[in-house]
Structures are given as structure tokens and as C-alpha cells.
Amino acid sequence: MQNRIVRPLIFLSLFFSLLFFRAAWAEESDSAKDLAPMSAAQIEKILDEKFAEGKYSRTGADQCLRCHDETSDISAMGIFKNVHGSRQVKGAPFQGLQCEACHGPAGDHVKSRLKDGEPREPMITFGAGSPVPADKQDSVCMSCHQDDERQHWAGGEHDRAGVPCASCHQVHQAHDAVRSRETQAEACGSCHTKQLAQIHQRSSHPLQWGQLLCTDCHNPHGSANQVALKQQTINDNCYSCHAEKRGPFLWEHEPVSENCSTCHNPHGSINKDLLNKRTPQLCQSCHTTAGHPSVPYGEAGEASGKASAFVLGQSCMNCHSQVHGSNHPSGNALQR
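Structure for this chain only, please, in the form predicted in complex with ligand HEC.
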């Protein structure tokens, strides 16, 4: 008789306490989700303190992989497909502090149990979305990569624009798109959309399939020259491949020796030969239309139905074929 009452009571209380625990459990994980995210300033302060105290973990990567192995949503295993995860390469992180060489000292981040509502201590994170300022991220990479290639990084175009190393480089992957021939133009073009469009236009340097690279002309880590060019001037850049345009010429065409990009777009154009404008308009933008030779004579030309040498076919180049300069004794008008 007693059992018939007590047993169900025990079951019931067990049942309710389970329900209660479940609710509490759910509440806890909900509250973990609802934690107010730390401000960037708070995160920076904690990271600085951890560095000052040098709280590196004793077991290195083994410690991290307890939670960041392939079963984790935020797996770190990709690092082992990359040179940075190699134990063989001299100076690589895995010959030293391992994960913490980049992500900073572990400190309390590795705690297995967190108190109710306690946030997990942050680590240094990378990329455009990281709360860690770009220059701090970069100083991690530069601690190993300060060399000739990057001597103009500080103050260069990307540094000034706050583009960190990790928005171009992917170190947790086997394939670094920005460093591979086939994918570089797309990778740079993800930000430089205008240049990406230009290299697909009617006339372009063969960048689309990687015969030519952005980095044949630019140093993405900055240079001492304008627009991060590898050569001192735009013309030196062009001469490095189009040496025949360097001259010297007996009869020079002034804008040519001054700046090739007056007439050409280095990336691509809707006009032939990478020209900024179509001829004859290109030539007419400097040579007045008064008198010869910019306009078709009088009633001649297109209106009369007769082809005018001044505007059709090669236009001005029908006669002035040596537009980049001439070495002919009587080439003063760039005709031969």
C-alpha cells in the first residue's frame, strides 16, 4: 500500500527534478549565447595582460586540439596542411610556441569549465573581422617576416588602409589563393573590383589566366614607388617588358617618354591596345582640331562617302605610324 503511493511520488519528483535540470541547462547555454560581446578595448586589455604575464600553455598544440580538432566547429587542423604547421621547416611556429606563436599566450582560454555566464578568455584573432587592430595582428606576422620583401610594409598602401596580412593570406589552408598563379587576380580583385573588371575587357594584359600577375608590376607589401610599383616610374615598369619602347629615339613623341599611362591603361580597356580613348579622339585630346590634321578636310571624309584617312582605319596612324617615336632621319612627323 505504502509502496503504491511512495513509488510514483519518487518517480514524479525524479521526473520534475530532471525537467528542472534540463531547464537550468538550457538556460545556462542560452545565457552563454546572450553574453554581451566584449568590446574591442576590453579584448585588447586582456590580450596585453596575457602577454605581459607570458601565460603560455605547458602542452602547446595538444592543449588546443582538445577543443579545436576536426570534430570542432572551429577546427584548427588546416594549419597542418600549411608550412606554418610543419615541424621540419626552420623557424616555423611548430618549432617553437606552436599555435601560441600566432594566437598569443593561452592563459585561461583553455579552461575546461567556465562559471555561469563567464566568457571564454579571448585569443588573438586575425582578418578583417577581428576586433584586434590590424597593426597588432601584423606585428605577430612581422615578428618572423621582417625582411627585404616587406621593408616598405609600414606606411605602404595596404598598411595605411588597415588591410592586415591575414586578409590576403590564408595560413590555415593548403592553398593560399593570393599566391597562386591561377587565383591571384580574383583574390586581389575581390577588393579591387574596378581592376578586376578591366582585365576582362576587350584588350587587356593577360592577367585573367595568370600568364601575367598583379605582382609582376606591384609589390603587395608596399614599395618606395607610386602605387606600390616594383619599378621606380610607370615608364620603367613598362620598359621592363616592352624594352623596344624605351628608345632612345631621334624623334621622340613627348607624352610617350613622359608617361605611357597617358594613352594606355595598364590593366585593360574597352579600346584596342589598352588605349584610354579611341583614336582619333585620343590624339585630338592634345592636338587641336584647328587646321591640319585633326579633322577630315572640308566636305571630304565620311559625309562624302569617301573614306577619310584621318578618321578611318588606323586613323591618325595611317600616316603617323611611329607614334612611340622614330629613328628615321625624316621621321620628324612620326610617319616613318
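Can I get the form predicted on its own as well, since the one above is the form predicted in complex with ligand HEC?
Single chain only below; no partners, no other molecules.
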């Protein structure tokens, strides 16, 4: 009698175990199908159709957050802690179509089950790894962010390089690293690796401590000036902090008037004062030593043959101390 009861229980146990493993396998296969490769042309066609049909979801963010919650590898919960998900900011995306205001109509993307071999219906995704072209990603951002800071985005350095907005900005995070004083240099340095290394050299501007920002000199959203500078010239950029070097001077040093970066590297240098070379080599790259006393003379006027004390320490600037320019009547040699 006991065996008659136990055997059916065993079979039932095996049956439900198989159902459980089948369900688990189905969920795993659904995840794999999410990653099914699609060409950019296919994605663009599907997105155009969804927009044309207006296939927006009825439940909005509630449906999205079933997958993109705190436990997800691609969590979107941080958006409620920044301006995009705020209820207090007028015109924030979540006050309208919520997630779909930026990502486009969800359509069948939110289906809980997919047929065998069926890929997840695409939505507009953002960032460097997105199959959606950078210009289409940026058009979503620019639909709201229209101001003087972004008027030169089209044709700017980042636009020409195909860098989308979301490659720098973390929209779904409470903390956007590129907009913080403490982390902006590291965020920019993820692409500009040479400049990131230079700010850690012996002599540099205080970028690594957040006392000066990349955006104090450059406009990452584009500029009419070279290398996305905020001011019209490199010198004007430097003068915004170093006003004492501006002049006008009675006696000017030509390379100083032309371009500060002739002598200085603004991002950092192994030499003091951000110099491109050590002195006197830096000075001698323009000024020849011919006809200039480089060794001390004895009482009788003969050369001693020993190195001149005047080229040690501050080197040429021991004498020519006003190297940026002089207003002294006798300062033609930039000595006073």
C-alpha cells in the first residue's frame, strides 16, 4: 500500500522538476535571444515603423522597471535622482512619456516571452556601444538641450568623431561623473589618455584635484575656436586666469604674444612652470648663443673656460627675468 502512494509522488516530483528546469531554460534562452544580432539597417527600419505607428506602451516606466530595477546589470533607477526623472523640474522627460520620451515607443520590446528564434524588438539605445548611429542618438538629446552652450555641436570635434552624448553623460545614474569637479578629469581622460597622463606630471594645472576643470578651458559641446576653446585664441584662454601676462607691454617677447603653448604645455610637463623644454634649451631653440657671453671672464678679459654661473638655477631668466614682457624704459632685453 505504501509503495502505491510513494511511486506516484516520485513521478509527480520528477514531472514538476522538469517543468521548473524547462522554465529556467526558457528564461535563459529569452535572455540569449535579447542579444540576437541585427544589422543597423534592420534596427533603423523597425524603429521607424514603431514611431510611425506610435506603438507606445500603456504601462510606461512600470513595465520597463520590471527588468531595469536595482538588481539589473543595466539598472535605470538612478534616473529618479537626477533632473531627467525629477518631478520638480518643469519639462523633465518623465512628466510626459517617461522612459519612451527618449527611448522611443516600446512596442513589443516589453514582451515577457519570445518565440523560439525571435529577437527582442529594439528600442533607441544610447552610448558608444549602441547600434543606433550617433547622430540619431544625439538628435534625441538635442530635442531638449537647445542653448548657447550647444550651438556649435554640429561640426564640432566630438560630433565629427562620432562621439554620442551618452558616451560621456550617464543619464540613468544619480551621479554624472563628467559634470562633477572631482571626477571630470578622469571621465574626459578615458578618451584623452595623453592629457590625463600629463596632468599627473611634475608641473601641471590642478586638474587632478578638481580645482580646475577641463570645461574651464574647453567647451566639449563644440566651439567656433580651435580645439574647442572657450576663448577665441589660446592666449585669451590663458589670460582669463593669468591676466598679469596680458600686457600690453612696451617691450614684448614675440613668442609670448603669439602663442603661450610655444613655451608651455597647458596640460602638464616634466619641467617646471609647464615648460616644453628645460632652460636654457628652450630659449636656445630660438636664440643662438653666438655673440652672447656664455662663460665668465677673468680680470684680464680672458675666458676662464668654466661654465657661467649665469646659466645655472634660473638659467637665462637669471638676467632676463621679465620674459613675458617689460614696461621699463630700459627693458628692451627683458631684464627689468
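Just so you know, these numbers come straight off a predicted model, no measurement behind them. Think of the rigid core as the biggest set of C-alphas that the two forms share within 1.5 Å after superposition. Residue numbers count along the first chain shown, from 1.
Is K277 displaced by at least 2 Å at its C-alpha between these two forms when the rigid core is overlaid? K277 C-alpha, core-superposed: shift of less than 2 Å.
Does L47 shift between these two forms by 2 angstroms or more at the C-alpha, the core having been superposed? Moves: no, less than 2 Å.
Relative to the superposed rigid core, does the CA atom of C141 travel 2 Å or more between these two forms? C141 C-alpha, core-superposed: shift of less than 2 Å.
Displacement in Å of the C-alpha of A76 between these two forms, rigid core kept as reference: Its alpha carbon moves by 2.7 Å.
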